[in-house]
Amino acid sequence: MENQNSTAAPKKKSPRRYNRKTKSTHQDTVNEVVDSSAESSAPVSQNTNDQPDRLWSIEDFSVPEVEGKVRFHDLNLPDRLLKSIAEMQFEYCSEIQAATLPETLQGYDVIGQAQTGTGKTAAFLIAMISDFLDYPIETDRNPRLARGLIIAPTRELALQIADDAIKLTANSHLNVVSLVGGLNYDKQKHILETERADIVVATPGRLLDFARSKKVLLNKVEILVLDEADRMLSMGFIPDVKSIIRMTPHKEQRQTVLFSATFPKDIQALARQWTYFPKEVSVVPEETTNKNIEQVIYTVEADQKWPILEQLVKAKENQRTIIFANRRDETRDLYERLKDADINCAMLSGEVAQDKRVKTLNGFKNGRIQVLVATDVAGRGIHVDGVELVVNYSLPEDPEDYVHRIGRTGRGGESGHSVSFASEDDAFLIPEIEQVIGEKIRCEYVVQD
């Protein structure tokens, strides 16, 4: 990632957040409903917490100081936001959060390199929500005018970001709107007509449809976030993203945060084009893959894959498992086989309707579904805790996808297991995968009795 000379002042409204009075003299009444033009009477369906009997205080969120760790307490965040952070049981910043929040909270543009699962979603959401609470709109505002805009490459990632945003805004009147393809267009249109677009989380195509028809207005966007920029490039979304960005204020009048797992030359050029004297942050572990993940490749005959897979899945009852395949037809075949074997499973691929995909993911997250069979649509941005096993039924043709697939397990410091099958059809991909992850993967030759 090329460096730029970051000499410009941050684009933050004055006074700077770090010059504010301390919390003891600038206490947010987190349980008080504020009646102001900034928080209009438009319905805000997701933020309906019952008011507690007493006011919440920072003293209710006790987190001890630990050397080398940054507490959310230490960032001078609004109390309403800290209350949501406490409810989500966050205590200390992850590495990417500790590196970016001091910059974004002061209004600097940031270009961040970070893998999925590092906490970058919360990093940009906390900065955005803090800004909007500290600097509320004091005049009448068209509810279709978005204040914050987050663009993500996939529907699943956009919905996950929106879900996290709803949790973090639970104690404020900020409204979160998600605009993604594959879900009911009329329902999203109705939401835009009846609710404020404080924070918009969207995929490029659907957002462009609504922006061109003036259902959502982007000309007053204060903070723009581009998540997984490299994925947007590989999926061909950059022309749409360019069209969207042209609808937002000039880069000197907005704050821009861009995250990408990798920085090919095309993304470097776009980052320079879209940001204004950015601070650059890279949080990339020395190990490309999580050291908590035990990896093994089984070299097998093609017809041995299924019986070995069935044995793996049935070996441990209720083991939460994701099985990756390269093609939709292979995914469908595996799903049917698993069902016939009385295994509690579901399928996630591009041919599954979006509303069903959302229900499937929710069922997998809450434990109603044990095994998820997926194409790479689930390879990035799906945050599911407690996945114990990832199986590559077919080795991915893109070695980067291997990293993202097995990254679904071993999250949050837990141990995980990854099993990959390699037959004569795809074993040639192993050296390239090993080159990308920077280590040899243990290979075992398996003969099924």
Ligand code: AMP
The other form holds:
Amino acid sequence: MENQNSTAAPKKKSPRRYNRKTKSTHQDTVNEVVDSSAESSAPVSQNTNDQPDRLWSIEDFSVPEVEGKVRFHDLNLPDRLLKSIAEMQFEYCSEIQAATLPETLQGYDVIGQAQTGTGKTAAFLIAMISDFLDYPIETDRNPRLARGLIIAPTRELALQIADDAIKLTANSHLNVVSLVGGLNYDKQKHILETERADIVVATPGRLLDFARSKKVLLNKVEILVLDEADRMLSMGFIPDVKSIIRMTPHKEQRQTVLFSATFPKDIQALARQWTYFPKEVSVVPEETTNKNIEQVIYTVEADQKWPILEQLVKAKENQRTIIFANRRDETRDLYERLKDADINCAMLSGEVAQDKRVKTLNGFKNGRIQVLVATDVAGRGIHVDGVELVVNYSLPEDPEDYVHRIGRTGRGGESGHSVSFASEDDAFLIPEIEQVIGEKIRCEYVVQD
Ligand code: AMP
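What does the same protein look like in the form predicted in complex with adenosine monophosphate (AMP), given that the last one was the form predicted alone?
What follows is the whole complex; the chain from before opens it.
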């Protein structure tokens, strides 16, 4: 990404602070979950004993100072947020968090280049939650008015973000609402009618439906997050996203955070258009792909792919594996073959109903399912730790998908492996992939007896 860091004066937070109280001092007791919205009733104490529970304090979250690392303690975050961070067992900021939080917490817009697995979700959520707790809404307010809006390209990613948001708001009364396509519309409508839309996590199409019918109101959004912007572009969502952004306050009146794994020209232009004197942050290592991932390409005859795959998957029992194929029919075919070979597997592609996809992902997360066969679009939502092996059964036609695919393993500093099959049909794609990742991938010629 070109370095376009602004040298302009810091953006003042005040313009978008209408109707908000002045900054709280973080002195609230954390064991009392205090509602931050004006329309709610008085603070609710969760203690029911005569002897109140010992109050949680930062002393309960002891993390030693380590040179070169930023602790969450060092960022002047509200205690109720720190408590949630402690409960999630985060101790030190990841690189993208250490790079963006000092900027976002001051109210700057940020354009961030980061892949999944870097901790970017918590990076923008922590900034948002900290801000909303520090500056509660003062006046009576329509509960349909969203304060924070996070837009993600896929349902799975949106649900994953909502999951993290729920965990990080567990000690406050900030409410998280997810509006995602493919899941029950009426249920989401009911939630909008009965709950406050403090933080809305959404996919573009469904959000636009609800915003156009005024079931959710975006004209007072204080913080807007656009996640995986490159993916929104490749999935054709930019017109929807533009319509949504037009419903939010002007960029000078909101804070905008945009993340993308890659920055093709179109995304650079949109990012500049949507942000106001942004700080640009990039944590992508030079070679773009994760250093913890050992990558190899097996050059094979097309009819050798299946026996080699079977051997790879059966070599290690319970090895959490994702296999990518290029098309739905190829995905289904592979899934059937794996099933016939008694391999514990499931399929994740556009042809699988959304509620089934959520169940499948949960099964994969909790270890009930060992192997997932996925297409690129469905695979984008797989944010599961402990994936040991990613297999590219066919090389992706878009080389950037290669980066996204293998990024499913080696998350959070763990090590991972990727094996890609290249046959006479797709070996020509290798140079382009190597160009995107900026390195040569080890190739092995494999013959199956
Ligand atoms: P993400 O890139 O947002 O998908 O996050 C990748 C993984 O890192 C998720 O499982 C997060 O829960 C985890 N994570 C995020 N921030 C931290 C942190 N500061 N310390 C430890 N784990 C983290």
